[in-house]
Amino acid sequence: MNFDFTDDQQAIKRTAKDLLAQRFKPDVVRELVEAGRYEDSHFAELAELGWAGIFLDEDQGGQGLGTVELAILMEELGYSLAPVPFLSNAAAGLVLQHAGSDEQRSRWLPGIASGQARGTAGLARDGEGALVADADSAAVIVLLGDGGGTVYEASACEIDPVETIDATRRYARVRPAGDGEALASDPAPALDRIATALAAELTGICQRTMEMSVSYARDRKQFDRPIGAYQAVSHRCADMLREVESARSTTLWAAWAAEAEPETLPLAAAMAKALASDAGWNVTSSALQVHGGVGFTWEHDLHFFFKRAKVDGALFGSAREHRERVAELSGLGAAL
């Protein structure tokens, strides 16, 4: 049995890696972060390649591919730490595709696929409003909660920008201020796919920070020896590799299950998000330790990865919440 990507999937991965490496060099990411903005041309270029709608049906303007292809893109976006509103737009597209009415899909999905009328989605919290990525520039906002959700035009919401530790994305508290339309069905299948996409991004972040750490451990010397020669450092790097590969394999299992074995997706997605959220914290924290004092400075890029990993780990369910879901889906909840 072949567990590798298909030729087309390999081509998507190569194209994404090469393009994102060119567009989001560390100095570009830092410039955008410090300015607190996106460069509109960056997302427009991704949309022109069909990435914004890679998982959407062709009759809605998408590429008609699936969650594996979305996960491939998300891992590379995490690896490059791309400051673009890709995740938020994909989240809205996934919810409307799997839980929206025919009218909602026909109205909003073509704009989401083309990137010309972007969407976003978030989990509503009682009394707090929903923490929603990129709400200030979206045309449609989907607020989810209690097994359902409501679709709002952005103009029907109060949108209050908020700062988080992750300056590579824009966030806002969103509260309904007008009428919306209820989703047609349970958004759970979409939430599982969003969790899988986030797990893929976290895997990319972990891969990048691990590579940064290994490179630093080879080059940095103490007592005329590379610090990677010392067990305290080499063992930490080995643990980072273990966590990265565990997160990647579980994420790709969930992405495969989304189309090939959907009855397994809830469990696989919960496992993937729990593992990747933990890895995002552990790997980036270990990277800080490997880099020593320089890793804690603003001038070093490592803290940008650390901060996105921290926020990604909490979005659409924390590691603890997803572990509880794994226990429940596995029938172990009562035993615990």
Contents of the next structure:
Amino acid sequence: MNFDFTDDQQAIKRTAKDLLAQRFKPDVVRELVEAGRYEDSHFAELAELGWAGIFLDEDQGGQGLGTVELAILMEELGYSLAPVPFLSNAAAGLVLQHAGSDEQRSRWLPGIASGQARGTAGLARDGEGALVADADSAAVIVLLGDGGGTVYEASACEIDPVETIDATRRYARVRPAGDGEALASDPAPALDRIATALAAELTGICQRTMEMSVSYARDRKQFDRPIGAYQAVSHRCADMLREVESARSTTLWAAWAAEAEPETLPLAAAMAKALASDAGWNVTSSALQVHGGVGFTWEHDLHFFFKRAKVDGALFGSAREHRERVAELSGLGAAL
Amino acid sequence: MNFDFTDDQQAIKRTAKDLLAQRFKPDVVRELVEAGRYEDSHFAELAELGWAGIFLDEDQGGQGLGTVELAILMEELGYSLAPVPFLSNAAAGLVLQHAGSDEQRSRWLPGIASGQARGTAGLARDGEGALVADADSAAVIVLLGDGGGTVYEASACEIDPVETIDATRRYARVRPAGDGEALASDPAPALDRIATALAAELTGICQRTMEMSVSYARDRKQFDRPIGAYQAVSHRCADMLREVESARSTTLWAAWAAEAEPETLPLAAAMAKALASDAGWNVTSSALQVHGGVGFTWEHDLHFFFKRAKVDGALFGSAREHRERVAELSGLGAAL
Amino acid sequence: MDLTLSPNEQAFRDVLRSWLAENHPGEEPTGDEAGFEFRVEWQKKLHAAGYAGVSWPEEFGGRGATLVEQAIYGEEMARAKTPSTANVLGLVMGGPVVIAHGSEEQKQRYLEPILSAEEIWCQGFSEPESGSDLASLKTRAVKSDGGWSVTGQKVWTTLAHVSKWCMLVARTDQDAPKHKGLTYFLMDMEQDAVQVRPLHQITGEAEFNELFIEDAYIPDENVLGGVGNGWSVAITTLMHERAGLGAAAAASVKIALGQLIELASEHGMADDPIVRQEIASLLIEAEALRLNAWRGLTAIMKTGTPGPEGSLPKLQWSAVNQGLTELAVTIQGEAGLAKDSDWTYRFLRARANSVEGGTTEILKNIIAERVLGLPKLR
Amino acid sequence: MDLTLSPNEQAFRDVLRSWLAENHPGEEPTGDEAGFEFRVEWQKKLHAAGYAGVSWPEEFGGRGATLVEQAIYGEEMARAKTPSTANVLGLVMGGPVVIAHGSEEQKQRYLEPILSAEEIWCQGFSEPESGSDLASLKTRAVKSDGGWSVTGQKVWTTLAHVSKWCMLVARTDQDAPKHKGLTYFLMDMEQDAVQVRPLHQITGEAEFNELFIEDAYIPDENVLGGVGNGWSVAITTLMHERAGLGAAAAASVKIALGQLIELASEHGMADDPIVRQEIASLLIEAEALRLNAWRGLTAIMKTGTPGPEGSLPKLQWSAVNQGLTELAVTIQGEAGLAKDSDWTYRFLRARANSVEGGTTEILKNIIAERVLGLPKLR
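If the one shown is the form predicted on its own, what is the structure of the form predicted in complex with its partner chain?
Whole complex next, starting from this chain.
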């Protein structure tokens, strides 16, 4: 029983933290977010480091590592609020890796791993994806629904940009216009991993906004005391810690289970995404309250985290939907 | 627009508060509760004062007053934790008053008003009442369900005492053994008034436990300060005030509507009972937390209030059931 | 106890309601400037009908409305979805504070242009370092010939860019205890020493401004309530901010809840048991807010002081409005996250509700200390 | 990262599990005395198999189990629903504190009778006036010939009526600062100067006692850790109370949640969308509690200090246990209010969870100050 990272995992985390802190300084993030765009060189650098395909097999150009390593990167990407098309590409990679045919895998995974031909995946209703991240710059789009999915070349889709409150990521509505190819199998194992990756990103967002709140509560004085000396603030921060660490623990459990105990993955992933989605909302909105007026200004970075957490919470299943899955998997049977 | 009591109503409130404080000193209540019994003279005195029939017409032996006056008494009965068969008798009176036939009214209401032949009413499932207050000492029992109700002579029922966590009131399971007589009309207007009366009792319980908490928080010192100087405690008490006053406002609104604006009563009563049931739970369990260890001892009176609030919250519809009614009455339509 | 309106109150409401039916100016045009002009015209119309300073005494051009009538006014305006008045801070705070603390000359000078919207007012209380702890403000006023020289920074000043007058609190005595060395000024905004910079919020809009004041001049006659009395004059101002807001707030969340119910139906969620419970909870809390507000008003009218319930509506309003806008976003699923939607704007805007006009934490302190008599944290 | 047990850990668990399968003593008989005798026998059996002081070093008759093994022990005991040991406070606190602070003679004298349940221990820390603020305790010990004379009152002393020894903290120096004048004693309970009175709780049971001490005698050799060092010795005791409890607590709420799911099915509520959401929330929080507990243990094993997550399980356990017992009562409707039901007992008993062993408020203070580094309130 060892909940610690291996030395290699520690190294990945350290590298990611340091590099992302360098690349995504607050002013850089702000400039990109306000322009609603990415800087191509950012993703290219991450792909060169092998991050894009970290969980893919080596013969597909990946690193041959697993979901724990992906979760480590995702937490740091959330922490640094990196505006890069990473999650979308990883989602496509996970779906094709776990549910694609041999042909689909060999056709698309190398481009996903190298970042040369990125992919994206999104949930679809009536065949259309309402909110698909980075579809406007992807080479391949996978739309998922009803226990299956379809792989489209991006050129076979109508892609209309959708502006959400989260401008750290680009979204689009995707309507297939040409033919796609069905996945070879149920993408459920991939969806569990995507949910885990999102839970990790939310953990990073929560960690960062908790740190911002604690630091503000130490510095900001009102009535001749740092506000962090008041229990109305300090207990709020203690609650943030509970949510952050619980999100991290369940996320790491799900990430570990993905490879080590796959029968546990569905429950663990549903728990992690439910908990992290709620934590994302509770911690970031609580951080707004701790920051008072200044947190409500556009000039302060807090709202970018708040908005990303809100959208992440809804992507690939809300907290409520994942709780419903937890109930179903825990002896309460399927819902009526 | 005047939310204040009339002079008469003020007088009723003052009399009730003073009298009940005299009669139901904590040691008296404790003795009765620990024995699980009532003192006959207590109810007799209240009946002599005209309280039992306060809302009944004068020609039935009542006072010819209304639901506001009943709510005033109920709040004080809750505040003083009076162990008397008052609510049960009032419930039967309200049902017979609003849904009984002329014959049923003239047969039973005088005894209810004088307290000489008390009544009780309870919700029934499959014809049986699982938890009917004071059935063991009532002359008449009304079982309600499915938009109707049946009036039984107590002698026509099998009555098995049920011990609940709330020993300030006696309960029984009631199984009709002989014939009863159907009510003349839908008891819904009576049920709304009973819900309002319970909301008033819960308001009184909340008021009292809030006062106990505030007083304890002023006196009890830890780390060289009264614990009420810590926001973890003082904000808890502020939240209690919000719930107490909100319960009181909605209860008075419902009580007023009963006579003055009957079309508003169903919504107002559902809101009042939902809010007061939640307040009863939140305020009394919060009071336990404020009191720390001592509140957890049998020697302290707090738990008697806590337990009565818990049972009151479940009687005649839980908070959830009343919220569902609120939804139905507010444009969301009937539930599926 | 009688929760119906008295004949006088009913008459007040009926007259206002039919006046509004005939005189409602319609939807505000888009664009900052056009919107402002529109609100000026609307206020002039209200003023002409005697509906601008409803709470002001008649001798100063107001209507002398009772507290209940003021609350009815707030409800009816919310119900009719009227635009805001152009000079809302002048009407709600500026006028009342001049009436309470001003000299005869000041009353003559300031009141009429507030009512007519000829002179717009803004409020210069908050500073970056002084949010909840208003008395810690640092803007200083130094005595000069026949007046004062003011330097400092203010924040959250709505309408500053169109204002003639700023209700400014500044420190005139550095050595006095925190609450003692303050003075309340009416500062002319039309001077180069006062720079106004728009302050964008998380909604993207710039509803507020920052004020940069460097050596601004304020003549002696613009001191309100006497040098060194700034704290108590400021408190009067803030009390006026709160009076009667409860009923209007209750009416506006009730309207919003109606829209939420429609939204739930449109999205097929009206039958959803969880959504039903959540909406019902919000409806109940909104009703409690309304009743507490009214109960508080009638207590003031009867006893002169508000009952404990009067401290609750602000708290309850912010919780209900935050809750209902969040639920609206959730109900819409992915569509709820779209940037350009009215609900999204309201969702983001509502985040400030528990901070602006007294944070929830400060309000709970006040309830604990002043209503419940719990010891103050020292 | 490897969340499976290592071969050694797995062996520890398998051996324990099969031992339990063969040696489980069955249900505890009713009646206080019979129950206690039963727990004495059970502890003797555990001791004979080397399972009494699992965390104690082998040289003192323990098993020298690692933290992970201790957690496994807690989980397995919870899972097998074994009775408590008779001398639980001696095993969990008394032994460890004697091992940490005791002299050679004290170790010789006290340890073996703890393991064998020949001498039962209780804890005399809390006083009516000193709950969270332990250092404010008032029980005084005055130096006398060859020992100390103790007078005061203690409360919440489980097992006092059957105990031989009380871990007693008393004030030996009235003039020293609050934390400095305390001394840790082992007080012989078999003297008339110590009166034990059962303390009934809101459940109706008397799980705890009050201790009235008047001129009790404690010889010098029963001071533990030196005169004036009582505070740090007491803190050691409390640290031992918390270590490894998380995993056992997680296992026990998991069992309770399984019972709750059964209860929901029995009452036709398994399909209810709201109940499903509530149960799922509890399941998730229970799992987070379990994972935080294990993560905290592996952090201690690797770095010697617990990570931030180690401060959470107590908080989380009390919230989950209170939540699940309340939901169990609600699910049963009117039947849930019955006095004599196991769920009712658990519901009432759970109310103390957020107070006993560190109130939720104190735990949040500790997290804020020690984990997050927020300023202390002074």
